[in-house]
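Single chain ahead, written as structure tokens, the form predicted on its own.
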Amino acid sequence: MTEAWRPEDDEPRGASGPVRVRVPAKINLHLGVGPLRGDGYHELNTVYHAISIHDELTARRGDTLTLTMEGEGTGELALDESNLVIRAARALASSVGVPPHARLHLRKQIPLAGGLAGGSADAAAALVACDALWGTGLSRDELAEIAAGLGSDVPFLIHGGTALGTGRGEAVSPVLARPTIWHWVVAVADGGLSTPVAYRELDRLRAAGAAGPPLGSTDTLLAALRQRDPRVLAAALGNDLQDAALALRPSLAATLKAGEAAGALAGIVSGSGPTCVFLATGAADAERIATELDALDVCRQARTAHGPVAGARIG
């Protein structure tokens, strides 16, 4: 027996109007890099932290899949099939069996290749936006499973907050601590650094005995977060990739020195660099440090941010 036709059967699922998603940048409060694995990745022990610098992706219905953009990286960032936004949309469409049709527009504030996971953030935004546009109804955990195939940082940016990352960084679990807002100064560098190049440089430095000892466990950092004292957290920050970033971009040493001279509690290279981040005692202190850094020729721009913030969200 054939089911009766219903009017809604001819109606497209999902949103009829545009879907806007904001997605944050991430920093690593602890980035412990283990040995190179057989699959070409390094084993990681990291604590991710989402901060209030955002990209925005808008998804509209379309007959094909297209991407346009404005802001940071316009004219530099490829908008073709190599772009993580396009790859994310296609991965979602393939997973749920819908046509990959959408008109996507990216407003970008997160610097390219800056160690802030801008590309991963945009992929996370595409998954959340297209899920809503197409009405696929996947949970955050289901979106994060798809995200893991796109890049190590993408699952975290689906969720946001502060989280422990293991494996190659794609296995994410939230850090349970009492809510605390941490205040940061983000020193954006001129140009970017390639993440694979930074990892290869770390391997080279370690082979030559020229890198510092590996950070290892995240226990000290996690304990510092629970104490809710910025001075305690400052003492626990660490990044195994910092030696590699400084070797590839020696000028970052001056940036780190200037931030600490301006009164930051601590400064580290963010991820694979070249962005540097500084922990401040509060919002006013962060504004003062950013103003001082902007007056010096040690970075392209100093911006304030706070965290943790939510991951990719509609609205």
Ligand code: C5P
Given for the second form:
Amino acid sequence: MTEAWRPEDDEPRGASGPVRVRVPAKINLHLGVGPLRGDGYHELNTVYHAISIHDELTARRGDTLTLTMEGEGTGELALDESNLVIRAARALASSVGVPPHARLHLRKQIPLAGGLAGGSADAAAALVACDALWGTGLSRDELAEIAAGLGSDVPFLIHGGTALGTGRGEAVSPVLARPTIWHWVVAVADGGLSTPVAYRELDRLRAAGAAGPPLGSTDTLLAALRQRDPRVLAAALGNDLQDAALALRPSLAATLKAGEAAGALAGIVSGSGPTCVFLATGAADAERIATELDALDVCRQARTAHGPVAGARIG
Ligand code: C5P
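Moving from the form predicted on its own, what structure would you give for the form predicted in complex with this ligand?
Full assembly next; the chain just shown is listed first.
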């Protein structure tokens, strides 16, 4: 049995050196959007998938709570109390009763407002990093519970992998498929799209009878994952928010078309967009498609990624 920490101990709990956490971006292999609920959220039926584009958060001991950053979105992203990283650190501190003191530094590769849950990823990283820094020792499920109060996607980014999301997306259960590595091309757009605006646009399209039929159950997608054949998975990918993203950003139609013309098995808008993701048959195929997309004027940058990968982890 390990000895319990006592407040009178000289040594503070937790890490004395910096804690570095890597956290992935997410895409949705299936994003089924149900009706608008009374609380302003939509009921979701989704399959989350964590991919190998990572942000990195470093937490050091400090006398106050501060956040600095470098990389994607520097100069655009507010680093004040509105930032999800700061809100996550404060939520953890108040739930366990420790002072919210840390110097946090974020290195961002996940684009802002891109439909890849970058802000949610950073919140998940802050929970894992501060838990280690402060020695609060919460389980992943306990961290996921705090995460749910910060945003619908945050619990998934604590867990990672491939997982089913229900409720408003915060109720996550892992998909237990034999491990298969899927290869993706991620076409990052210029500028972002607002998630609430995309959901509102879907409501508007549906009310006008201008949206496609809702995707419904995740059964086909889950069966496709078990078959481990990228062609089968390609046919099962779907996103109810895609019509809304295309209505708000019509140029995405050309991006999707270009990826498929370059030989991708399928392309979909990621989450609420504007990032588009394409499934490739393998790593070399993904590299070739990304190079081809980069040579065209259909996205800011095409990157390759694979999934599933782990959620927010130290190291
Ligand atoms: O949960 P999160 O803060 O990330 O959600 C941002 C916004 O996206 C919500 O305020 C809501 O407008 C929309 N949303 C939704 N239904 C969901 C998740 C998000 O309508 N299931």
